[in-house]
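A single chain comes next, written as structure tokens; it is the form predicted alone.
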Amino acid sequence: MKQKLGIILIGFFVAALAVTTLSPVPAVAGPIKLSYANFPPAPTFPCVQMERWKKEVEKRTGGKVSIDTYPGGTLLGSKNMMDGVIAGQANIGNLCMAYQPGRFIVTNATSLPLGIPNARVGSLVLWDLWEKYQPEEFAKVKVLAMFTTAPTNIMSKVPVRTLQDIKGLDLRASGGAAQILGAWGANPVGMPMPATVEALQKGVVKGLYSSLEVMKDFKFAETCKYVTMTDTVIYPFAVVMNMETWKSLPKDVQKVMDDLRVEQSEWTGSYMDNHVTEAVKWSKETQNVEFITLSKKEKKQWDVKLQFLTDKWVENSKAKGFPAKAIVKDIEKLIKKHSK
């Protein structure tokens, strides 16, 4: 009898232990983990703005969100950034729309030679343009920021003082900037910015056409001892989030990110302008780079050769169903608005 009672008690003990083991233990809720992919190296301005956004979101959500950043193409590259975010390979991604001119037609209109004076104005113009037209290519993502580079200039191993000097010169550029170089008679060579460092060293290109912060960020001032000031066009960027990720976030977290959108865009533009000033100073003082200013007469000759680009963009975009003339007029109005 005692043996049977012992067996029964052991049975109850094992059953109780099993129930205890299988019962769900209340989990301690941790922060929401998000991944943020970027393609340029960490010191460059798109990554500086990424780290600033990460810091602000983590601070403003009281640690409710934790963001892991991946600069230098370690998670997604420049060409597959948008599709990678849509597919969920990264929760957030930063892309340069100039790398895919046929895909981002409305926002890439800011790359036309319309006189955007600096990155702060360019960033606010780009944001307002996107907000008004809500282009279809952004329908599958949540837009978190829009910003631009400062205006582009020619950095080269040889001096470029006239249109004659630029003819046939191999210069790195992408998107609308490549068309501008072509209009001036140069030979535009398309390649990602990081690849340009080696291309310059090997003589594949004689220079590049970009905003001037790269003189310091990529140390181009060490090989390009001349800068010709054209201040022509900008490169547009966007920061986007996977839509499923966005929908899964708590409302208070969404509000923090929404409230940051215009602020982050303007902050990045202002940071870029200040960084360009620093890069120019560094290039002059430590690398003895010569900055060439075109005469009014010479500059006018350069500008005249670019008018056809806007006309051509209007014609092509109109044929695809876009209100092209209205978009150009909106950009011109927004430049005046944000330049005040």
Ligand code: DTR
Given for the second form:
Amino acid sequence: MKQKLGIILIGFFVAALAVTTLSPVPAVAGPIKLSYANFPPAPTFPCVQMERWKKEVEKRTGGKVSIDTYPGGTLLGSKNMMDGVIAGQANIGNLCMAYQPGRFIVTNATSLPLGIPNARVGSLVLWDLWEKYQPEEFAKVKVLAMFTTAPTNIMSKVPVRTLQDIKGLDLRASGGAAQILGAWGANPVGMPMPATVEALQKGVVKGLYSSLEVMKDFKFAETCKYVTMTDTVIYPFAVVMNMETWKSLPKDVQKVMDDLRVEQSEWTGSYMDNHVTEAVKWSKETQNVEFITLSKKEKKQWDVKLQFLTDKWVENSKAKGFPAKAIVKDIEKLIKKHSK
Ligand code: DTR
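Starting from the form predicted alone, produce the coordinates for the form predicted together with the ligand.
Now the complete complex, all chains and molecules, led by this one.
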């Protein structure tokens, strides 16, 4: 009897040790600690939404969960975010899917020139699209939020008023957005956002193509004194959690995170839209930036050059086995639905 009890106790001890070493959920009392990695610097929108999520989860779980945030690529960088989270180097990570166009084919379709009007609508469209298609590349993670930037514009050191002005101009962009610059005749230079600061300073690029909140958050308005309003495509983002971490969480904590998913996605879109307005005002009033609106005739010429992009994407993605036409139709329908 005594021997049996001893074996049971040893078994219990081994199991408890396994739980404490393998999972982020502690066997002893105290909050569940989770790490959350992000690639850009703390004041930028991906990190602002991260801090908001952290605060809400800590509050809504009554302190049961405590989240350590790592902005600025201190734990994982922009290109190894997804794999780092899958490998468990961080429990949670925020990634820009546009930086890996070939890996996130379905969700990156939102960055085709289909007329997403703002980040709030973009985020809701992206969420619904992801939920409908549940692409395989997310099978190893738990998706906690999906959101997009506001539409993209040209920020440059030299004025861009016509297609002639953009011809051969070195502009930084990534993913689908880079293709758009190419279609207009610019020379797209691909790099993640954090690398852009130095590239602009060193003159490697003459400007960039992004949502306009970066004029303020990265202080690009100090070097880029011209903005050409194109309001074209958005960049899609995702927040993902390591699957083992997710499975190890208590049901009530999972529920808090599940209930936050759409809310957080929409919150981030709205934050982005408001912050763009603020950054534009700041750039005009304190940095003397000129905002260039293309004439109707000029804009038409720019738009015509983008028409082939969606057809090309459909053709390529269909060849890879994706229901490409249906995806584009769904995005168009969802834009209408969420714009109401
Ligand atoms: N426009 C994309 C994504 C992006 C927009 N704002 C930020 C801020 C920080 C990191 C990425 C982004 C881009 O140009 O990379």
